Amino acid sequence: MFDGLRDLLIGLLGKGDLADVLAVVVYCALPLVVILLYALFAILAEMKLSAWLQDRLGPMRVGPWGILQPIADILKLLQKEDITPTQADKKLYNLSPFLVFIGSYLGFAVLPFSAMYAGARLNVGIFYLVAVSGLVVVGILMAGWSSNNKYSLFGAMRSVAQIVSYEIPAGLAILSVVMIAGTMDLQTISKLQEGGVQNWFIFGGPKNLAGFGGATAWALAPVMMIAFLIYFIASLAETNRVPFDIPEAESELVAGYHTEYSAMKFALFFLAEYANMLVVSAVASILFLGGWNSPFGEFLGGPVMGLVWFLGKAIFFVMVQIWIRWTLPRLRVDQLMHICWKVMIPFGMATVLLVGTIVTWFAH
């Protein structure tokens, strides 16, 4: 795809450096369109979902049935004051939200968001999307330590060791995919799911792929789908939401790491936040269902149709995370932390041995 922008643009403006930046501006401002869009999209969704889970209407005001209501919330935010706390460390009390959203950001280069557009190519993607996130943990607790707010410490501390201690059981579900895969390129991880629905990873992978036949896809079925479970729950201690949510109790700690901030510092970290959801749903998708394949094969495929499963898959994953802030409470640290280190981290080493063993018994 970036080939074909380039030469879109050389036979707009001849050949030329400029053609060659415009085409890489574009083709790294896409992500960037993409988050925008969806965030318009998703903070309506919440605040529909959440209504109609309670049995009200929701924001019904701003433009036909509250549609515009997201809009305002930005104008509104644009127009607010920057008040910067006399107490804080100002040069990281104003990192740190950048911070945190590039964390974000950067996850979104290596998502093959089709058949033709992947931000980059590399053979590592999975390991640099793991390990770009780590960023956003360094923003998070330079948010908290800088605010100079015991409230926003706290929440930071409890942000940083949920983030940290949920990586690995992410990680090892992770780890299960690439196994059967033999890759980290995202990319790749796609291509092998092509075929329809019984080939994607929650299924035990392509029945046809090289070093083992069906019977061992099928074995590998019920462990995937274990995997599955474990990452999704991961998932939601890695971007803060219920019921994993404790580093922004509200009822406990007024915001959390974030309760100094105001206008767009705020609407920063609220952008991170529903990125992060969209990159967490996209992973899940593209390692366990298909990515952007369709489920019928060839039937209602192609690039521009593979965008519209892939973006349709994730976005369905960001609803399903919105649904359960308004079903379940919050779970209390330690209750967190167990869950974390006594049931997800054993079921996950053992999704992985129970991959290898297979694995290894049926290409034998």
Partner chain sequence: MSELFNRTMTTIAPAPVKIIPAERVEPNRIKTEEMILNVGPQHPSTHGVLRLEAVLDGELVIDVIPHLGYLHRCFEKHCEAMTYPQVIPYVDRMDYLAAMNSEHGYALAVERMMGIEVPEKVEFIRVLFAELQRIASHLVAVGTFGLDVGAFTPFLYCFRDREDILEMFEKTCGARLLYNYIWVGGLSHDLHPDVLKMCRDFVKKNRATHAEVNNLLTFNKIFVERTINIGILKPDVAINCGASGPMLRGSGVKWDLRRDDPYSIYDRFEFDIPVGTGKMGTVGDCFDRHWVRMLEWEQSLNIIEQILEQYPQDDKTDVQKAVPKRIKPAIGEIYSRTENPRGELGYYISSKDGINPARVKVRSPAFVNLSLLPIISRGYMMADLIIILGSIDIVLGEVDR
Contents of the next structure:
Amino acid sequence: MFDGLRDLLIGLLGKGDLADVLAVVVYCALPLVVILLYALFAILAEMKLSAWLQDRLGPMRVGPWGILQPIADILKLLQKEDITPTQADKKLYNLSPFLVFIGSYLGFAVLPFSAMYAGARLNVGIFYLVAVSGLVVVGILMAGWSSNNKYSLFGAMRSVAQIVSYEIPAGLAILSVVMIAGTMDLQTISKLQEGGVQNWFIFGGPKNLAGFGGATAWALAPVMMIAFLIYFIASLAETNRVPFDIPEAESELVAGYHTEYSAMKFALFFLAEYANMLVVSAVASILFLGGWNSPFGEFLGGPVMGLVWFLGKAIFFVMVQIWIRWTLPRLRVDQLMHICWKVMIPFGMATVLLVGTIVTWFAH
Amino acid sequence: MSELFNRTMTTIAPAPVKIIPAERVEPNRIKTEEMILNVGPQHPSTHGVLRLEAVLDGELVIDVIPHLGYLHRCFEKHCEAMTYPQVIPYVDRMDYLAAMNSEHGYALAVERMMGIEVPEKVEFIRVLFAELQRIASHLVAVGTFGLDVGAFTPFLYCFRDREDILEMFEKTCGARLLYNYIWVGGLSHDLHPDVLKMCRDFVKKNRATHAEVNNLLTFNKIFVERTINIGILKPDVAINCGASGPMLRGSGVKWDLRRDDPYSIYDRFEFDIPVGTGKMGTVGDCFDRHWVRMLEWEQSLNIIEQILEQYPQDDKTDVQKAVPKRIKPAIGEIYSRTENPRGELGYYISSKDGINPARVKVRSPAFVNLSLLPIISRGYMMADLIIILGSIDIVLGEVDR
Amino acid sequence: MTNQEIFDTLKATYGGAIGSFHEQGGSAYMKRTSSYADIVEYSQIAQICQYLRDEPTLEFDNLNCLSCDDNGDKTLSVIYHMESLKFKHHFAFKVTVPIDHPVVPTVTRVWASANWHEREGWDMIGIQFHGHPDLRRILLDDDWEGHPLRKDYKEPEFYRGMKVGY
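The form predicted in complex with the partner chain, contrasted with the form predicted on its own above:
The complete assembly is shown below, putting the previous chain first.
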């Protein structure tokens, strides 16, 4: 697709550096468009879903049924005063929201939105994704530390401890998939799951892979379901969503690491959180639920429908996250760590071992 | 009475010492610096304008020092310049979540000073409204406790039902929060004819909400894990520190003024006094206090059902029949108390033979219950401190007066 | 036990420290809960309270309320209302101290609930509870002047530059 875009621009502007540079810029900005449109939708969905769960109507004033409310909210955020506390470390304080947003934005580079479109087809795709989402931790720690506020510091410390811990079970779950697929390239992983719902990794992966018989792959199904659960729970924790929203626990820490932020800097944190939700949901659907593949094999397939399937699956998980958020209470720090280190990591280890054993046993 | 509680007397009250319970301290831990965190007065979980000075060691709470007075109006000074009936609106503003109960207690105190007997119908309406208000108050208590734990949704279910109660009050007396409804010797208005029907519908609907809140909040695994075994209040400490209401009953002491020092017509109704039994964890933990509130809510519904059955509908007595023309108690003083949703609401009123009281002192339950916070929250985590505070269920209007 | 009997027991034990008994009229409730005894020898309050709490026939384990009052005749009073959860009986006593030397021993070590009540008494009426572990102002600011519930209290015109009256 990148080549197509470049050819189009060359046709318009003539051959030269200008067309190349412009093509790169347009290409890089594409995910931003996706994120912004998605954020508008997700904010509205969160407001409306929470309202319906709570026997309310939600926003009703801006536009029909209040569907323009997110735009009004963004306009409000744009107009707010940008406050920097006098005692804050100004450089770090101003840098951190961008760092957090970049951390989640970089992840979009490798996501295969459709069979025709993946920003960058890295052969270490999923590894890269896990690595760049680590940037978010640095941003959060910077935000909490530089605000010079005890609540922010508390929130940042909790957040870092939580994200770093939960990357391990998430990594183990990802490893299970990578072991079956034999590749870390997300586009290849998506392609492997072609041909219907039975080939998805949550059901044990493709049944026609070299070295596998159909029945062998089915043996992996229960293990992969556990791996999927581990990944999903860990992703909730990585995005600081309920029941793991301890870093921004409203009732204890006011707003956690972004207590002191206002206006657009706050909006960036907010946007990063929503973008992060989409990234982890997208990864869950690529790794376990076939990515852009139609569940009916060739039926309703194709690149355009692929985009629909992919976004549909990802947004479904975003909705599940919202649903969980408005249902469950919050855990305590020690309970959170208990779940991670004493429950999820042993289970993750077990899945990796089982998957490894089954794959090596039947591959030879 | 021995089955009431078995306890030993504490000779010395727990003095404020900085001690972390032994089971919470790991041996040889690295000595770190303490941090003082100011919680409040503007904080989402202090339930008003309370300031807590928390001394923290990492996440562990070493000591808590509550600072009050941000909502202090010195209503006791106002009372000295007011006549007895004029005090009632001030009393409303103390516990703004349970204004009916405050009024009831005050009216009862002055009636007891003057020896006034009020008509039976008035008593029925008073008890009906007191119990409705108790449910309304517990709804807020349970809902905000859920908020403290991080569950947002039950809070709104609670407020939805509270709205129905306020509507009944509004129909009868025109006000939704601060009523000036229960007068010395009577009521300001007769019961609105619709209220009895609304009340019947409400009881049915509210039982469903009760079950829903139990499903969604009380028996949620995370909620249970968060609230058990923290903020444990032992019965002997509770009595010695003057705890009352759900706080005392949560510790397993069966003590309810509606039963143990009956007033109004509470002796005509059948109801249980729920006590904490350590249902999920230890007796007297935060879950027990929450659970006692949930059960009390159900008991109040039972009382309301009995009132609806027994209410004298054909009684056309004027509700202001017994209101004295001139309210001027003889010289003397009284300490009169009633069961507020938060505990024992006592009025000490001293009369020097004038039309205004010489001294009104309120023993507000939230004030005394809050004084237990440092005792029961030392050694737990910062997140637990918020939950313990929520389980005490304070209303700052009453704490600060 | 009725209040009269409790008073008699107390009188028999402490003799001269106990003054007269004031029975309240009005209603039976008032008579039962609010009739009080005067304590003349107020240095013995803590001991008397300890006795009331620990004597097996009395067992006043709960201090309901500790109220302070300005009588308007240059004296201040402290009124202790107590009850027994076990026997369900009530008792109250009153201590009157001169306004120029308002010192009363604390009962915090007998009933912990007295702690904040005594702080409030110091804050509002200005009674110094001798031996109290933490006698600070509780409702007003630490630098507030005067004790508002005294009859001769004049509110300040300004507090830290803010106008007080309205």
